[in-house]
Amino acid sequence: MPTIAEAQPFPFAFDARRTALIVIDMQRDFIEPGGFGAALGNDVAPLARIVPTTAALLHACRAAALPIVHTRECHRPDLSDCPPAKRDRGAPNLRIGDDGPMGRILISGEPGAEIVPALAPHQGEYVIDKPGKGAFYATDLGLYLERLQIRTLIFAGVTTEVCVQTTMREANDRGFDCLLAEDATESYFPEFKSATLAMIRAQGAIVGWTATTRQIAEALKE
């Protein structure tokens, strides 16, 4: 069974028979200049930074013939699945479902809600769109993964404290086992990175473990 010696907060061993890889919202909304990322303040540099990365890791994970799942936050057009308080909150220039330069900011079907094009899906893997930051709320993703008697979760993505936490903790909920990438992960707050992998590998792995992508990719090689 591989094992990776390294990880966090201690060794995580797991069967890759029945285990996935889950990328959370690699989306240009998100990572490239003039998306919903952006509009919200935000340095999207620090996003970007993680796409070779996490192509390693996917790349890892194809190889290892694991079910890859990549995630897309965003909504209908008629946005009737996003609610007021979603759309509404804070004083961004652009908000969900206005005309951006990417099309509708995070709305499905527009270029802005696709994945960046370095991460792109191959044909086969399973690509959800959520309406929310956990990406097991309203869809089958839970489904899915029960199909395959999945027992053991691999994340990457963004951001770090919200869409990749709230999935992990979902899963964790669930009764998998999650492992983050820690170098395929990224959030525009430093300081709130560094505060979720500690609190997801706090008390024991309370939520999970954390490893570095090259330790995954040398794991999955045994």
Given for the second form:
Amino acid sequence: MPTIAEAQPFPFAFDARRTALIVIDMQRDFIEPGGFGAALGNDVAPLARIVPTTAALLHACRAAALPIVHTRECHRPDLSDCPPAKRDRGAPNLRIGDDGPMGRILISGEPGAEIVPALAPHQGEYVIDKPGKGAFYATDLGLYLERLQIRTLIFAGVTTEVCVQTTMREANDRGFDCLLAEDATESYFPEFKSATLAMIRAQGAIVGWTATTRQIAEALKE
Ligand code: TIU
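Go ahead and give the structure of the form predicted in complex with ligand TIU, now that the form predicted alone is out.
Entire complex below, previous chain first.
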């Protein structure tokens, strides 16, 4: 069984035949200027820096024939799945559904909702559009993983403390062992990223483990 000896807070052993990769929301709306992330007042440059690492993680997981799930946070064009409590938050210059330089902000089918080209899903990989922060909420992700008898999830994507952490916690409650690729996730706030990694690992991996992309790729070769 592959083991990542250097994983934190302690070594992580997993059955690769029961493991899937979940890449959270690596969309133009969060990573490129003019999207939802920028409209919320964030500097998006730090998020773009993890694209090469995430590509390397995808490459390693594809080589090991792991099932791959890509999520996209976006809403129906009529906003029927976007509660006012979400659309009204913050003081953005553009709100969800408004017209922006990459089409309507965070709307399914618009250019901004697409995954960045360097991380584009391959044929046969599962793409889930999700209206919430957690990828299990109002989607068939749980059903898909159950059908494949998946027990362990490797996570990457953005942002660490919002959609990645929420989905890891949802997965943890559903009985999955969770591993976060610490250099293939990023936040608009460096202190939130480091706090999230610490929270996940604390209390004996209360939410899960963390490891680097290189450590994960090495283990997948075992
Ligand atoms: N704002 C922020 O940090 N994140 C989100 O709104 N969504 C995701 O994390 N995908």
